[in-house]
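The data below hold one chain only, encoded as structure tokens and taken in the form predicted alone.
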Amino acid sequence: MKNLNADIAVIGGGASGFAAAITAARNGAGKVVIIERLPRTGKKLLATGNGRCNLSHTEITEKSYRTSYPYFSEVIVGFEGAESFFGGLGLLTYSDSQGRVYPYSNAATSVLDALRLEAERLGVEEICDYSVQSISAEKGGFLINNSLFAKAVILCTGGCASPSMGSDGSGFALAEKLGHKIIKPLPSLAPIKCNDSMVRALKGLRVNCKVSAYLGKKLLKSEVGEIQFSDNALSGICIFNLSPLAAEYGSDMSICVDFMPEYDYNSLLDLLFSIKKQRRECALEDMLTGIFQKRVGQSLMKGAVSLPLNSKSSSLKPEDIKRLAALIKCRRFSVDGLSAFTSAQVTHGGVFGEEIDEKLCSRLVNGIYFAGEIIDADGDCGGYNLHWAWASGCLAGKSAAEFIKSRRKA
């Protein structure tokens, strides 16, 4: 690439990168360029929400996030909101019954097209298929790869999740070379590994449950939703929302699955005694048919009683029914770790938040800004992480533009 000068270089052409570039250009930053290591910008954005792009949530609060950034709440509260931001780009949105915000078209391509159209209108230049290896401070700005000079740089490189879509962790190396501490990046919103016979027996099934994370006897967090059983792992949105805790506590954590959260233990006990009476001549393997999918019912029965599954239900003793009820209400799974970054949606960890000021500027290197997943901040499933990308990107872009304009006056 030929030597090129810019006022602001945005490194990373994802959600936060586009938000930063557009906002910087709107605020009179001058020449703004987006640098993307892949052949095209926005690849990861196109995959979000199963191609529908769950771009925000109607109820954004700090409790849905984990972060070391001290001004996190101020950033998400101060943001105009994803619906307003995209409304200004001509993109219509709607929210579903669970508060998840989507483009009206139900297509992630519409979101990316709206961002690209606005960036093009504002004169933002895209430099793709270009990997940033170095950023060095020079008089009046920064030299990128010894070829591109920018007065300010916004790092929007993402984390390590889904590396094939652009987030390969290279941004952490750049931040570290600039003197920043990196909180160890770990997979988040990822399947949780469980080397358990029941997980293998139920491979391919989806079951509505309540899942609870425990550290010993201490309840850490509970979620309700659909759990998916796969190869030695538990998956599904409710499991993803427990995965940051699994990343933090590892094998010290366990997961309790309540297969019938609508019933308390005593109500379930009454139900099971009634079913036993009704199906006393049925084999144990069929007793729970009508409540659970057959494999689920068989696995629970096998785990609760020592009798052969071809035994009649009438052979169950009251103690057997009590053990079955207890197992249905809490089948405990030991955590054996998380799946790899290739299966993760976001990164837990990143640039230490205490080293970033309220304008998302580095406290260590003036003129360096951060936005999005590169910062130690990650949220639950449901549009929270993209909301953070828009909010932080817009603030970083505005702050960088103000920095450039102050330099012009000096």
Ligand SMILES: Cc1cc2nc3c(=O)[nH]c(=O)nc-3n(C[C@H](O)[C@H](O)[C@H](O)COP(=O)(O)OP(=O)(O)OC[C@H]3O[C@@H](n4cnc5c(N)ncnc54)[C@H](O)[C@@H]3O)c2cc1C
Second form
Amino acid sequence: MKNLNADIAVIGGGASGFAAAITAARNGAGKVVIIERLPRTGKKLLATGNGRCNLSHTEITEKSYRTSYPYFSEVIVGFEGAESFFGGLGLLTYSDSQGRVYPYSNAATSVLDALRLEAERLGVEEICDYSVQSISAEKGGFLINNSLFAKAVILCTGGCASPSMGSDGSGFALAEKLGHKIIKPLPSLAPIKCNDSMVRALKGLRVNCKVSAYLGKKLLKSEVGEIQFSDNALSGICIFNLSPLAAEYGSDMSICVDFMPEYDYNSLLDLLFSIKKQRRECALEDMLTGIFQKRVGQSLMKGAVSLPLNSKSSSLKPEDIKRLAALIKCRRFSVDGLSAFTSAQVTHGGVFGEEIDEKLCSRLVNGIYFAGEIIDADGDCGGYNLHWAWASGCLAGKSAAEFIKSRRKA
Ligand SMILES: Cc1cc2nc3c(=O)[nH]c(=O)nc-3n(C[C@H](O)[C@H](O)[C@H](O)COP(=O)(O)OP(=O)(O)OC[C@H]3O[C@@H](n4cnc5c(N)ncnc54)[C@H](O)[C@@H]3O)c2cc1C
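Alt. form predicted in complex with the ligand, vs. the form predicted alone above:
Shown next: the complete complex, the earlier chain at its head.
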């Protein structure tokens, strides 16, 4: 490793790192190296989208993100688009009915292979098993770990989410040492902790419903989809999309689960009265089995009615049915905080956006660039975070290449 010289060192061989290295090399940057702390690049990429890699979304707007970076929209709009970028790498993509974009092969390995092949073709060198601990400004460039010299550095180290996949927050320490402010990193797209008897009773089940986040009586956001009940936590894509709010409001927030969003309260009442009539002899614990999975029906009945569950359905009074309908429409769960970074998909927070210019160059240290999750920008579930990694990686790579070329001319 001693005395290696590069024009551009990309720190981090994840999504944004590959996009940055490929674009820098395509734009005549000269020698480009990717430095990766794990034995191989792209570990997290292989885990994305349950191994299918949901690499983008057909509708990308700023609304699906939270960021302090003032040029966020410009970067997204200026990007050629993930389908076009990957088309240029020979990777075919498709979008599902909800607009989520995947590789045609449905395999994240195809995405990583396409990136690796292009990086190899362009002569990008990979240095793996090498953790960057220090970056110091030297005459004409930067000294990395006191051994590798590069004229420009692109920090693509990700955040703190899923540290076993490489992003352990060390990039924030590097940025901080260079003088950058870090917005406190918090787990995002993570299960929401709810210490609740119903969550425990339904552990292991997946249920389609509508979930709404409330601050007191104020509705903050609603999502429709599948929730997963796990160990004292709610999980699933729709819950992940409420998790940035849970990070912000903590236990002041509550979640209302509507188990039958297709029915309004009155039509649900009619339905429950007719089921009661039809199943008069049935035990309460079985009355809702035609609608819900057995444990869900039992939990809702238990929550709404004080009668023993082996009582006959005919013993339900109209007030019981009304309470049951109300509970099915809104079972409220108190929030006990967010799960740890180990089970989060992304990081909320990161390098303060106001200190980064429109070309993703540091406003504090000329020649330092940022891309991907290290920047204070995080998106919803559905391909938005990888889209940001590609878009910002491509721009940072292009900008760093222009910087190198202007140095050559000078
Ligand atoms: C399980 C899971 C599933 C996901 N699924 C999706 C999905 O389907 N769609 C989507 O849009 N998003 C998804 N995400 C989020 C998405 O993967 C990230 O937002 C994206 O990978 C961020 O890219 P990045 O390049 O900024 O960082 P990363 O992909 O985290 O890459 C950073 C790289 O830098 C390396 N590194 C860190 N520090 C150092 C250092 N000091 N020296 C050298 N190397 C270093 C790391 O080892 C890592 O390889 C998922 C995340 C997880 C955890």
